[in-house]
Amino acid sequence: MKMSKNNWYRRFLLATKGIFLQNPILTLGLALPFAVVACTSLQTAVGLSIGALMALIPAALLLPYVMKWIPQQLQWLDYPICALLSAVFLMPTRLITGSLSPALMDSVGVYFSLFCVSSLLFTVKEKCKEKEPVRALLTLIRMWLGVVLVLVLMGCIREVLGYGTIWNKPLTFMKIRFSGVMVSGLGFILLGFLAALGKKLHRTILSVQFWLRDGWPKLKAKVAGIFEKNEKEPKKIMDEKELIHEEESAEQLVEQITETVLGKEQDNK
């Protein structure tokens, strides 16, 4: 379906390049293994997500000034060269992070320090390669916003129907068990139907905006239309009772000719 330049949810699907429009997980099928198989509660979202900022945004703004003093037969190395500056910021953030929280690092695991070579970042890179540093900023914001949303879905789904709890916190209205969703291959149907529930939300937002646009106005005609002839019915009914008194009138008309004629005629005789 094509959107016009005017079109509102076009406008903000463009804002939010990144996070609804192209998101890295759902539609590009970036960093699977840390929403599939890593991602099984709240929290790890959260430390997923700690590690996905630091990993991406100062090693992708950082990289293209690095680069600058490579000479040019070994501009390949910015592959390696990206990873260890994600590593740089990621090691320092693991260490802090640990300390102040134990349980959240110990819940995420070796997949902390996969974003730093993960495709994610590496596909990150190469989007904010030739842009200027405010552009690229905004799109790693969008796009590090993108996996964060999908992290925290996964991972609050994941931990309410597999443990009854959020945060580690029971919720009492759950008193059954999915066990089978921390598995990674439910992971991976969760994930499907996720990403099949975000484009039907984008098919009913489209549906409904070309509804209003096409027949909302149509809908406001007829709806005239009917009102207009229930307001004609009334001078209708009218002209019928006026038709119908001039009927009795000519009637009553005629019987007086023939009284009168028949009259003459008995005179006559």
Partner chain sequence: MKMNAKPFPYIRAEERSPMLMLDTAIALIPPFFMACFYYGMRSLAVGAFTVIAAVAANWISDLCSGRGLEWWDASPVVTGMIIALLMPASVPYYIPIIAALFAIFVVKFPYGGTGHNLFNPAAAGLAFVTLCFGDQLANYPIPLETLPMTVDETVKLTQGAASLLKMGAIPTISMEQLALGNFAGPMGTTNILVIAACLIYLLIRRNVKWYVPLTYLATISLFASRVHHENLSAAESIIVELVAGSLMFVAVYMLTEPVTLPKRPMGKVLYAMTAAVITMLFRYYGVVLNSAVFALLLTNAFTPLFDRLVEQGHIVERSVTGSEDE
Given for the second form:
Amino acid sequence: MKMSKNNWYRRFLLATKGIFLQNPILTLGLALPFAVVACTSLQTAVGLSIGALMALIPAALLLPYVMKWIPQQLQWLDYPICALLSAVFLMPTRLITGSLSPALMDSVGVYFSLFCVSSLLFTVKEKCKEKEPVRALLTLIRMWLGVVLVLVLMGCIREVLGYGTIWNKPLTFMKIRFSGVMVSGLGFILLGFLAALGKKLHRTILSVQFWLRDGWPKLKAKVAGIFEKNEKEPKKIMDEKELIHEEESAEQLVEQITETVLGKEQDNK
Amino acid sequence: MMELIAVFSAALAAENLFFARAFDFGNMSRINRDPKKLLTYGGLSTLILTVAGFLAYGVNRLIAGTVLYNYISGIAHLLTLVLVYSAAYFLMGKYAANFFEKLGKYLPFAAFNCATLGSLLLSAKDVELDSLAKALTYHLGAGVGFTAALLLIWSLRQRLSSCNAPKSFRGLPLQLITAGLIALALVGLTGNQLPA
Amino acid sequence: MKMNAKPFPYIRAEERSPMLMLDTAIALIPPFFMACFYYGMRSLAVGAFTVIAAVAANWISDLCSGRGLEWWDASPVVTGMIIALLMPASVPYYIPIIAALFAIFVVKFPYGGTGHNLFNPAAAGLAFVTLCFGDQLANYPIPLETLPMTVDETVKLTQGAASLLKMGAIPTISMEQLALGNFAGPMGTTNILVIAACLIYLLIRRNVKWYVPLTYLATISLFASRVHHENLSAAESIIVELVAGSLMFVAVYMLTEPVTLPKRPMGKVLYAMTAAVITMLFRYYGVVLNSAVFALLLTNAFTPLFDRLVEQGHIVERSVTGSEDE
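Can you switch from the form predicted alone and show the form predicted in complex with the partner chain instead?
Everything in the complex follows now, all chains and molecules, and the chain you saw is the first one.
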């Protein structure tokens, strides 16, 4: 794979694979209930992110060890055991996030418990199945960061549009309150536009990269060509002088060569 | 009887698991080619949900008064789902091998998804569903509504893929916007209420 | 690889011709005249702002998606006029503008512009605004009272007929008031006779198939005659249901929009019946006022399903008659 200077974008994308390239929410469509319905403000977004992390850790790290203890016939129990492990981890987390963002537990507390059965969990489980612990942890962290990015964005936008505050501090320039943004329908639409924005950014950067590779040298050549045309007219005068100079120097060179050749002949003679 | 019908239709339309609560959009990408697969998935989910509803009602009665209710309810309902899933696995493996070949792939996804656990938790929290019949009707309505929503989105897929959308909007963004507009239409039933 | 550059289904005629939408725009002008007569110049100002916002949004979205500017496209004009006519005349100016922007940028732009939208943009814009600013849309000014250009607390606002029906009361509208549209309601929807005349114009111009509004109104009348208030007879109940709210307006202008209708006649009839059933269900059990608009938005999602069903029916019918021929 040619990792040339122009492929900086591809290297960046592969390094941040779960965050920008295959964002679990915006591209794979995984943890949607949380982003669409539960994420009504920045505080709830932070609470949900903590819950997501605590639910994903056992699936990625603990499950391979647990499954080694289970006999071969009961291997189909991997889904229930994965879900149960995450639920066990989620129980104390509920205490922590309850103190951090009580609004989350009041209105949409049901969603917090749903991390243990969401498709995000099962996808992380599949991805981290065959890997060593360090790699599994890195994959997990990348996917989690992708989820957090989208949740925080959605939470901010919905809180600013709906309540006019950020982290419960009012903003003065928001005069109109779209109180209906908290409904799931508008959450879906916002998320759809975020996904389209992500795709558009990706396509823009790709097209910039292609232009840097193909279009920028052409542009440089064109610009240089324009400059060369401007310089040609004064160069003509110089060309004549150079020609004369070259002719003279050519004649001198011929004389030198004949002298040396004749001189050699005279020596040889 | 009228109350049961009201509960059923409320679970079906007004608090639709797919549109009003956005449950389980992610599994769409696996199975959205064929309406029969969607029906299988939805039907399995509904069945498991209804059977688990029996157990969950009893479990809920047991733990309802305790102090740690909020923390235990998640695991308790998940345990009921695990029991029903294991029972279904064994029964299908022993007595209905034909079904098991076709449906075996979908069984874990149908049992453990946001829709089933979410419906169980929501019915546990809901004060109006105090009798077993009402809770079961709620689960049945929720499952049927979920399957109907999946079929509706499937029928729109072909239309969505052939419209002249800008390139940034093709695929998932357009599906999300469509689901959002249908959810907006269902606001006509519920008004401006946060689904809890 | 796409063999055919046109979108599915391929049996439809070219709907981007300007004359189709121009006729609808012409048919929307008489309700504006009546609104101006009852509510003064403010109704025209609301309409003008909405139409300008819709047209500008359409141009911007066309430029952004690289399709090129089509300045003769009359469909955003129609969208703007419909949104304005469904608002009370005393609405603050920013609300219909927000509705128009939502309608174009969220419902038309992602789907690919004019002729490709899946949902009726005016219905979606109105749904969004009812959701966010619902209490400002619930009260209507009394007609034939002068309405200043900037509305403040001195303007008297009353409840419309639809909210009275929802609460279980009977709106007291006499026959002359009904005929002339002299009762409180959204700007363009109270004048039943004017809307009926515009329907006849659209039927003559062949923009609208006659069976679509007929099926819709017939199904609603059936429901209204069965389930009605104790003090009303069946006929009175039918009239009250048809008059209260935006039902006739939706039946004439929004239900018959060619982009969102199914293609075959049977599909169109099914669509109209479904829209009527859902409208009545929303009216009985729903909470929001403009139930016809929300019901239309929901029925738009069923259009591809009706297309598919009717096509399957045609395929089966053709196979059956084919085997009979053999």
